[in-house]
Amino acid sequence: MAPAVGDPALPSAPPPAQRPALRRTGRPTSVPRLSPGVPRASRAIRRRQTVIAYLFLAPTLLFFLVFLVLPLLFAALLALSRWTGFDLSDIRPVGMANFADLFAHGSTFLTPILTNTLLYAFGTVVLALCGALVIAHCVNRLRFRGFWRTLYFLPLVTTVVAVGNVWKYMYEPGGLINGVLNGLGLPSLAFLQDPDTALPSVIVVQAWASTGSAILILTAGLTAIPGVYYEAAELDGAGDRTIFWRITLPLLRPSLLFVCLTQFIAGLQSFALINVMTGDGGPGDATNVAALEMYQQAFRYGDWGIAGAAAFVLFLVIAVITALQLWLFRRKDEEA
């Protein structure tokens, strides 16, 4: 017997206007429109979201506008301007005559003075950086960690001054350093007052000074990296070198890029450890480097103009530096 037509036993179809249309896999495809209101009070929410974070945001903003960005604007016009200091009705403006003079012939400004600072960096970044590496990859296999990264961290907290007036008095002529290879049956050297060993022995002070950073960097790299490819490595036979070059240093290669980036440029901007090391830059311009000129031409010799355009140019060798880094690294990694 057929069932009749208003049975609740069988579900009635919906009527045809409200069917769904349907595909050929037989699901629906009609999407439910939201009312006109609801996206307006979305974008009501994300406008006020917008407005609270750039009102956390403001103090940080502020900050940088301060002390960045007006700084920035005002070390632009005194490279096109010659002044003296201290009253701003005396600046007059020069175009590039400040440029010209810095590359004029006979200029020190580069050799050796940008050499030196190009030397500079390099050397410390190659020094902190193997040694760092070396350290940070011993101390990941003793105990008490934490000891021995605070340890070699403590340099890095200690005041440039401070750190340069030790060495200094280490590298005199009656000093710790010449007093070891004085024992040694060596003759004593004149570390900081002569020419060709000035700029590597206060190389070196800056290495040991900033290696404690980089073994913290790398030291929280290497604990990152699991070590299930280490277990399988070992299973597989790889002796430590192989581990090391194979395993370790690729993946560390992220802390070794920010490391190299932030050594190379702080060894371009120093020049308070060489002021109080050499005083001038000497001898002669032996360690004379961009920043320490940068700072005599404005306070010592009350040329702001020749600082600024100075301070443009080594902003410039800082930018392509660091940008052929991270080429350097990201063709690594495209190759790896």
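Take the two forms, superpose them, and find the largest set of C-alpha atoms that agree within 1.5 Å; that set is the rigid core. Numbering follows the first chain given and starts at 1. None of these values were measured; they are calculated from a predicted model. First, how it differs from the form predicted together with its partner chain.
- After superposing the rigid core, the C-alpha of F56 moves by 2 Å or more between the two forms.
- R300 is not among the residues whose C-alpha shifts by 2 Å or more between the two forms once the rigid core is aligned; its shift stays under 2 Å.
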Second form
Amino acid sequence: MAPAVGDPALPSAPPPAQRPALRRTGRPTSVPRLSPGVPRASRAIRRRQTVIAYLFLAPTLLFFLVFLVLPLLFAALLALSRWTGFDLSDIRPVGMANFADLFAHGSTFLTPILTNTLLYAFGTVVLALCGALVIAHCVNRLRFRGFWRTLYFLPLVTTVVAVGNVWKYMYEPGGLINGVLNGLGLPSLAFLQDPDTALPSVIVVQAWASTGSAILILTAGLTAIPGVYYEAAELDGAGDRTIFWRITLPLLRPSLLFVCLTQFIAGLQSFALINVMTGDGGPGDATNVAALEMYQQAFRYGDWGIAGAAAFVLFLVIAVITALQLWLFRRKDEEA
Amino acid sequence: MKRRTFVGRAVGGTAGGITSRLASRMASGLASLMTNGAMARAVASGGALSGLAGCTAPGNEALREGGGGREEEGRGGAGPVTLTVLTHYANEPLKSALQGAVDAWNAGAGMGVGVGPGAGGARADADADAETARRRIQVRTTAVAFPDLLTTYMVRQAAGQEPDILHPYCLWTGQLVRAGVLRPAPPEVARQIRRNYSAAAVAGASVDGTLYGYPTEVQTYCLYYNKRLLHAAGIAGPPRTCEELEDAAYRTARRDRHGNTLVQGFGLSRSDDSTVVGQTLALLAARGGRFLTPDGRRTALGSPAGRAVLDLEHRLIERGAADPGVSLFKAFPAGQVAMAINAGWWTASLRNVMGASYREVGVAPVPGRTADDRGTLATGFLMGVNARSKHPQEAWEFLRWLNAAKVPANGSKAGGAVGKPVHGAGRSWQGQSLVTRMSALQVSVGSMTGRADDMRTLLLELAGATSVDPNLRPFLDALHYAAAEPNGPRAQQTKTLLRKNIEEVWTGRTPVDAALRTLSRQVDQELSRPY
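The structure above corresponds to the form predicted alone; please provide the structure of the form predicted together with its partner chain.
Let us now look at the entire complex, which starts with that chain.
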């Protein structure tokens, strides 16, 4: 049986007396406990150092408290209350009623809003990841890699409003894309007006806009793969396809995981692009997503309780999907 | 507990402004949620914040019609008072028009006819007293773009930075009243409004029979048509019935070989809620239908009139006479739409955009089932006083001056807005027609108020002198028969649900009957939820 890490039997493990004190979690504490024999003055110095450390940390902790913890608690409070948004003394607790309303018969939150959100995120990730992988693979074999990376990164530094409006004009009945279709003898398509094409049309734009960051990360990942693997594969007579599937892709997994996670979370939280391109999530509810619905509930309808409950449901969805992705990638790692 | 109180005081004493007010509201808000002893005591100690900040939420008992319980605050002090008005008049020409009136008030322009405390022989003295008292009241306006208006009210109210006078869209009246933001109009103001304004204007500014402010601009919906396109299709005049409208739409519509729209016979646009819902509800009203039952508790769109209107819209799209994908606001001025239903404000916009081509634009009543049917939709805004205003009496005084005091109409387009006061009663004085400043202001920017007598004076009697657009006349006539947009506490939600279901029909995704059933279920469920 292989010795466990930290086993005293291992030659590299220090004797118990020299190891830092362990808490119940088994993790070593950063500051070893002082034995009773340590002079009082030394303890005072240590205490003062701790106080100073916390003082240095205070601005950051305060920032997190004000902008993260308090809003989170307030959102939790709102999710369990009814509030119109005008008067803080008018917050009335309603228990789980908001969650029940969200999933009541006839409510549009589960279908189509949450479904649209998942489709939007999934579609964006698939398109952006596949596109980025192909482009990164090509860019990695080109000269002037920096130039190409910068070129593909440009959509990311453009504001969402500009991107959304440009694509909106291109999708219009007399726009560029329909002009090309007409030029090929094909009839015009009502991209953003037809409920069947509206969501895919926006997904394409989101994927296009987020491909740049994915390319950047994937090219960095590709560069980090040691060349010896490729040399060995070539010596063994492996073809390009085999090298890509058996060497490049497995060794790129950490970068892929990162891209996958961040793009999925961004897709689930997306709001601005849809707001610019289809306004209220139309036609009908064809492009309505959870973040847009939350905004409408809170700021247009004055129903902050429903908005808070929707935010928590979305948070839960994001947490579950993220955990699922992590688990899948880790399992693949273990299999590898 | 002592420690908490100390912290609370420290915050209240040092932060001031928004922070302390926000803290006080959070403290009182949380207090209402706490029932257990420890937490309640903690919040009670935090209540010191509320006292230090000097603001508490008004009790509902102070919101009865009659001006509320804070009138004495406004009456008491003799020091200068600055009233704040938060409006959506952020762009020209509305911004300058309102600012002109406010500047006139701040400079001490007269009170006008029939609203000052003076009456009969003592009028001059009383007016002088009123002038003296009023000179201490200054008004400051803040404007935000309309899409940001409700959000701004919300944020400022929650932060304790609320304006004294609000200028909201009537659709939000129920929402604002239920949230305790709007103060009921004093009885004499309410009587005056009911007597002088159209029923739709009064309904838009009321909730459950209680008036909450002066209706300002009122928008009625009519049929805009392009004379040139109708004439080219061999149609002599605007359609008077729905059948004529449908026929004219098919005859004027044109598409290219790729299916791209060249001319829409009837412009159905999904630019926003108001465009989608406005044109549908106007057609519905013209056929005698309505969106909600009179008590506002259930949907009534499932009627034969509702079904007929949605069927008509679906047919127009399916047969290529309408294309919701094309922006109506670009296509109509470009002469690519033969007919469209929209509100009165559009006339001024079209005049500016189209220039000489505006001659081709005509306006007619919305076609109904028969040529004699009359019905349409009215939307609008109101000016009301904040329930938290510390100077409600002064605020109502300013609103009376702006919306009820009569001044000579002729002289200049802004004359009514800043004109000098006159003594007398009725619609004329020394041969001059009298109107309110708000009516003059609205007409000067191509809009209207719900005061039919003022509108007749400004749009018809003085039309020759001031070249007022004759296309406004159908909108003026519509003031008499238009129905107000529903404005209950969940009006915005129901309007959005209506918009979504109309679009489902337009896109052919849902048949009319199924969309009406879904709409009824969704709207009824929404209306039954407690607010």
